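Read the single chain below, which is given as structure tokens and is the form predicted alone.
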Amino acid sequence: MSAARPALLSLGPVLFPWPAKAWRDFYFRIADEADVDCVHLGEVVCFKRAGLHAQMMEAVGERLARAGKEVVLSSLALIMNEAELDSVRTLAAKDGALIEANDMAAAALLAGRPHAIGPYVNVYNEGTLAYLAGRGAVRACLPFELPETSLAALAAASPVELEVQVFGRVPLALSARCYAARARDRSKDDCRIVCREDGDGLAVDTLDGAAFLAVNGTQTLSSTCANLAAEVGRLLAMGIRRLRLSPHAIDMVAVAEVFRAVADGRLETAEADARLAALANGMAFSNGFFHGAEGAAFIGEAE
């Protein structure tokens, strides 16, 4: 793939349990004002947050649509029973929308048709990327802890589309378990989603005080949110075009500006981490995954 072909800026599905209507306007927005490509619709962490959004999928689906943004639909990240997987062949019998599987039994039932490969399916090596796109995957977002040079190794060898987190919290691990329900005394059969009042996820601190992770419901979250401002030229140089913005409550049309003026090379790297992190509402950075080293660092330019 060419690095002189344009960069594509996707927003990564919503991970959190957002008041319905705050979803909606989020979105709405997002038709009208943001400069991306791809939007990624759909419930990726919890089953039971699916039906919060439900019935504004079609028409949130449609606006983004008609103002010119690819609409693709994001399957569950962990499947654990009938009924998740029910939903999971739902999504897959869709016609139309690209769909992203986040689970290899999504991938399963998209063999044979186009599709993308979300971030949670662990893509580490060239011959997974082969086997998928061989099976019918036309891009593959890549696992959010990858380093530079396995970043490097895949996109060269890629028959696919790569696409690369470059902003906000990194999504480490979901489990069978609930954490937001168990910090409130709550079983996860019935959480009653006290997950809605986390926001952004709930700050997990260490017994020191320093901040650690953050939980979204099944998910562990980074308590830094990834910004890969700095690396977009070298992810540009390698072959990977297409940049992930994981959204986040804050102006998601301000950070997709400053990604695409980045992008564009209209913008140097110390301006654009300003202006993130005037965005980012106390959200400290981190690139460390990137780097090869811990995944919390932020390793500045001349490191």
Contents of the next structure:
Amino acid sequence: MSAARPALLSLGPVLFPWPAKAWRDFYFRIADEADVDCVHLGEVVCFKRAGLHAQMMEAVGERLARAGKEVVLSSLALIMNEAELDSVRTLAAKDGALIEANDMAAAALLAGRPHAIGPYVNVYNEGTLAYLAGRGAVRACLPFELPETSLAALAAASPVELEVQVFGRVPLALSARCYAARARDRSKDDCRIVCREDGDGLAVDTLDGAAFLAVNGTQTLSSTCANLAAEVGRLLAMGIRRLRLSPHAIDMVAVAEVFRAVADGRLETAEADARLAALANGMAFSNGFFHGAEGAAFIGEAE
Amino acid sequence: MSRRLDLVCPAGTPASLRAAVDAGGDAVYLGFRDETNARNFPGLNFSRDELKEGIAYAHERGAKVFVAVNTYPRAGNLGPWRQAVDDAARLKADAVILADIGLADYAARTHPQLGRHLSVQASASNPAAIGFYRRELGVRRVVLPRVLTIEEIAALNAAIEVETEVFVFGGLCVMAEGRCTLSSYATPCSPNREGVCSPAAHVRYVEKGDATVTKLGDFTLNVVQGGERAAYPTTCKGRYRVAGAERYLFEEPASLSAMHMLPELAAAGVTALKIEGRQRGRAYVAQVVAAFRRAVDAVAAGAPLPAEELAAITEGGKQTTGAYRRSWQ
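Please give the other form, namely the form predicted together with the partner chain, since only the form predicted alone has been shown so far.
In what comes next, the whole complex appears, and the chain from above leads the way.
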């Protein structure tokens, strides 16, 4: 039913505290070269990092908009004090760009006007989705752990556009505690934004040496990179046409090309997986959440 | 201090409910025996008949009963969750503890007289979010996620118009509750959807020389030598190799214990104290509830806190005040 409507590719917010120039150059290149429809800007993980890119936010947003990309501003995902809440109030007061709420604080402040619901807000079922749509949500990026059965049920009932992350490490948890600091025997108050040393997250391996998780400040991510290239057809068929790529310090322009080709039906899954593997800088793939298995699993087409 | 803190106690079974009420709990919280609550473990929880009897037992002794329906209803199958809310209302529970917005909306529309508390699983940690749940969904109490310092709790209470309930004893979630999928990354089961974190069916203990390797799914969470005490193998209490060292990255094997902070919590404007442990036996519940009963009464009377020895029953034998102290972060 949805085959006639082209998929929309979006680039989620950069989750990592990249140096300001690298961050700017990344988005400039996305503006100039990437075949994506929508680009998210904003600090989602840690309020202390918000200043890293603030100076360049406007220039980057304008460059992306001039290049024809829709710009969405993503809000902080866990709000614990007045300073953090103030930053969300400031964001919510902005005119123009669509804002993505990643905490119910932002959703509450944006009520009554069009906004997006981000993947850190728990939209697990059609009751919640309908409720949020009734308050102005016009799209929702669904939680990372939802299986295909839930995605399909939500898509069938949804009054708004739905989005699913199809590439990138999966955010698994948020904490008040900073693990990048703790791994270096520092406290959060004295972190000196040490997470800047971990451009794509700090590897957390098991004691027997297996890759398991990755720490991004107060956030814990999967060590694996979600790759739903093989599932894109099923997502589009169930009516989910927004596909999110979560940025890593790899060639995201090429990653977007692969997903565009898959969504257009121009690239076979096996070839897509091979190309993505060559781009993924050693990250293993996972798609277990989609298949109702453990999130770390990567289940092939033959299953 | 004029106002006495409410003591909200765990009941995994009817026996624990009676133990908690007899030991002086002001309220007990419990769930039905299915995926609608966040402690969906074998041998735990209540049938409808057991809830009816439990409510009668509690109400006769002046205690309240809160029913946790605090997992996220499955898309395409809202029935079991709505039924749980309906049954809690029919059996005259004092409140339901909810996490899902859609379900809270259902409860507000269908059973407006039924009290609605916001579960810790909703991860509401600021006045804007909490104000939303109060205004829109009629929530009158919020169980605060274990991410706030006591100073943040005091500031929050000054800015909101609902009661707050905080955890004071038992297992410590170190992640924002309801927004953690570490367990479902390692197993096919989900805390948010099915109410199971680190389910026993996916935990393995492998003997290796004089060490025990604990595994969740395919992942090694720890290697524990003979005499070393360890926590139940949840992902966040595991020991890992990170930045060139082996360490408990997320949290040591320790339990939350904030008994000595009760005067501060009262001063911060908290209404109720929550004891964790629906998976614990009635003897544990009786011991912990009785100890907190004495402590709460002492605080209310302006008397010094009684010396209590709860260290022996904490996990791993270690205690922490978790996020309540800023230094923990």
